[in-house]
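A single chain comes next, written as structure tokens; it is the form predicted alone.
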Amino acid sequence: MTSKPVKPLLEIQNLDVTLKNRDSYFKALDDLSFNVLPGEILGLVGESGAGKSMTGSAILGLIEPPLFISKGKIIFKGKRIEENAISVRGSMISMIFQDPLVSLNPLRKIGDQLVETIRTHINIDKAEAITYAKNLLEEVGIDRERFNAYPHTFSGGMRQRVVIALALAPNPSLIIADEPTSALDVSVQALILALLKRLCKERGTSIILITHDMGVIAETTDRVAVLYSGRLSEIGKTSEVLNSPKHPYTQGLIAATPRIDADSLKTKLYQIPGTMPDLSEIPDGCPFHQRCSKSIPKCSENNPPLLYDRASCWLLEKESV
């Protein structure tokens, strides 16, 4: 017997986010499509300006003028949410931001902030909420006796644990984690990512992990989507993409990732030539072709579709011949 395909928790279909600038329009996200499965950790990776955080904001309904969604659908649990995101924001979809200090009120005790979040989304009395909040603190590795402590008394890693507890409090189906460890010491990053991964696997919660770090992608995610100039360059199982990248941009990101071995210490770290284009300067054809050493004439003429459900690159046509 063949098993039924798993129905996606989240589907993004042909999404355009457009920036209106006087009489001109520029696409911050262009025909973006991907899905997230229940219990899956999907990584969104790319350089600054690739559209990663913009994608998270679109899902949460946080796009504001002069930006607007001009095309496409965002479907969560089988229903469109882009016009009514407030009904799922916080309760069914939570967010973990890069800097925990931005997410926490420095003038309020962490326990009070947890209780407020819990009671906003769950219909329980204050005593039950306090017990639940203390249990959450212990779940993320914080002593329940620190329930009445203020954020400034915690280290950066411990504050991020509090933010994870806040995100988990409503028991959401999806968490969007936007660079959740980049503001932390390297020694703490792995601990926080391992904690987030374990808790979400235990709860069956899906994660969209936004990062520019291919090392984080390798250690944490089940699948990875590579974005460039608001477009999907490549998507697939993390192991397949890292071991056999198809798009030259993905190959460049992997080559630019530092490695700790004898050979890497003798060679200069690779750097992708050029920079990400401004929204007003995205070239015709494949947006990466001006920085690509493997570019062919067709690349400057037409933007390739996602070929073989893997990469948006005309070179895949040559591979299949």
Contents of the next structure:
Amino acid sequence: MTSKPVKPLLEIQNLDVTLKNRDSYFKALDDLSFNVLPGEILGLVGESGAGKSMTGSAILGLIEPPLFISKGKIIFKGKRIEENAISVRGSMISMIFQDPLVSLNPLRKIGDQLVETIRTHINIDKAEAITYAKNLLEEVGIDRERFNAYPHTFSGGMRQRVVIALALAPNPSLIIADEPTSALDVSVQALILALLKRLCKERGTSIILITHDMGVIAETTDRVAVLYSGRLSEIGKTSEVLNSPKHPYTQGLIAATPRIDADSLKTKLYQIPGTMPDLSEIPDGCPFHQRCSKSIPKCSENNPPLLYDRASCWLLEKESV
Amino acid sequence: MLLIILRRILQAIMVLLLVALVSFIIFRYVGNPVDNILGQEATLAQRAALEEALGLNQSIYIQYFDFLWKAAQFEFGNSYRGALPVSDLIASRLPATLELAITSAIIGVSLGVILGIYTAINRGSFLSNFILSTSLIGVSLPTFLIGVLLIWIFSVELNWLPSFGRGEVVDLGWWTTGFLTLSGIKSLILPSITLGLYQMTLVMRLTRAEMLEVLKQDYIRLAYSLGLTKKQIYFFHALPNILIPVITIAGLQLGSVIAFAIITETVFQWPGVGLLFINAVYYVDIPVMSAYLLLVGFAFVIINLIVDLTYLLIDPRLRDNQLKLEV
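Starting from the form predicted alone shown above, please give the structure in the form predicted together with its partner chain.
Shown next: the complete complex, the earlier chain at its head.
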């Protein structure tokens, strides 16, 4: 049962991100802790506003006032980076954004943008950088002859391939993919995800895949972390979490995922009652208890810690995992 | 691409023809040229002779084409005052105005862009706020007051710079320039600051607003997340994307500075076309006014044509298909 523990690539420990609004403070991320192992794909899932993208921005040091990191550590390869993210930005951790149509500078050739990124991080001359960039384009499935093309001449899926090439260019150890396929056609989504997965497995690059799509989680990730109101609800191996979710919120998310089969035509899709509370209205106790059908009195009194390294829910106290 | 350029040039010519029409109508119909030249006491024979000489008895179309033909050769008839050719008057005044306008535009646009970028990047810092609120004073004070203030400080109190005129100029045959003598350059300083201040404020505020908008774009966030330096992001990613509105406004400003530097030219007794125009209005010197109108129209059209062609240089999307403008 005991395997030798792998040293994590990225550790997030008790991270708080606070929003300052005049004299009030609201926690956008609350005591968030999780690890990313080398080479793994970790999914971050939750409703809009749960803090998924903010976690990504916090890792890269892209949090701007009125938001700030108020507590906790972000440790990358054994070094704390929460104060000094610029040292890893691009070179070791890079990011892919949701909308490829606006992710590339419209006035500059894609080749130019690639060469610029490559030469910022890798000490090679221009001719080598051009060859390197053309090889990268080929790897992501773009004809190397299009090196001098402008972004507007590409489709959305092709532009996301260019963005992936940009993110991979400095050979990072971790890529944060923030909803990389949400803006794309369904037919293109699977291609892009498969490409991202293949390239990262080949290079041993870890991915934090931010999404609200449980289908994407199931297809792509090794482990999954479920966020709710800036807190970690549940974390575990993707197969375990999807097959036997422990947190009622995770159960709700899975039940609310549309399926295409004979039954789905007869039954109505499940909805989690209510909406996620605004930052200023997060209740005492478990933030989910007001929407939870299984809540017990204790839920409204104390916020549950992560139990059995699996889920933050008082119901787990009674049973064993 | 070539088609787009040709179409733009064609548009420019159409606009010029329209301006010429207005200019012609003023020339021909504001007052009667014959009365203006001969006065009330002239005999009918004299009037007929002058009408014949000026071609006023021909059909209106022929007169218009005649006007165009002469204008194309830079001939606008004689001024009613002093009977000098209008073209000579303008040619002797134009260098002064153009040198003033271009100097002030260079000061205004370069400082405006630099300060605009600075205040956008260092948003909320003490210096940015100071620059922004000072610039507000710059726009609120009327030009003549700024001119008079500058004269008071730098000419009267400090006695550093001349308060009027162009100083010594060097005659290059077809152009007189103040750039080549010390007194010419000294004379240029106060009027060009007076004229450039408003442009600087305008360009600065525009640059700042555009910059703040562009810095929110996803491609800037991507550039940050790729670990590019701030210099790379500000100058190679953000700046090119604000150039189109900034160049548009700078071009319009340059046009209006050439055309309407009248107040500044009056305050500093600058011997430019603005002063010429004011005097023409005062004495109802119709040929000068109509030629001036044509000149101003020409300046605006040329500047806008250049601005339009610069768009194509900056934005590849416009080069490929100017109808599909994605924002």
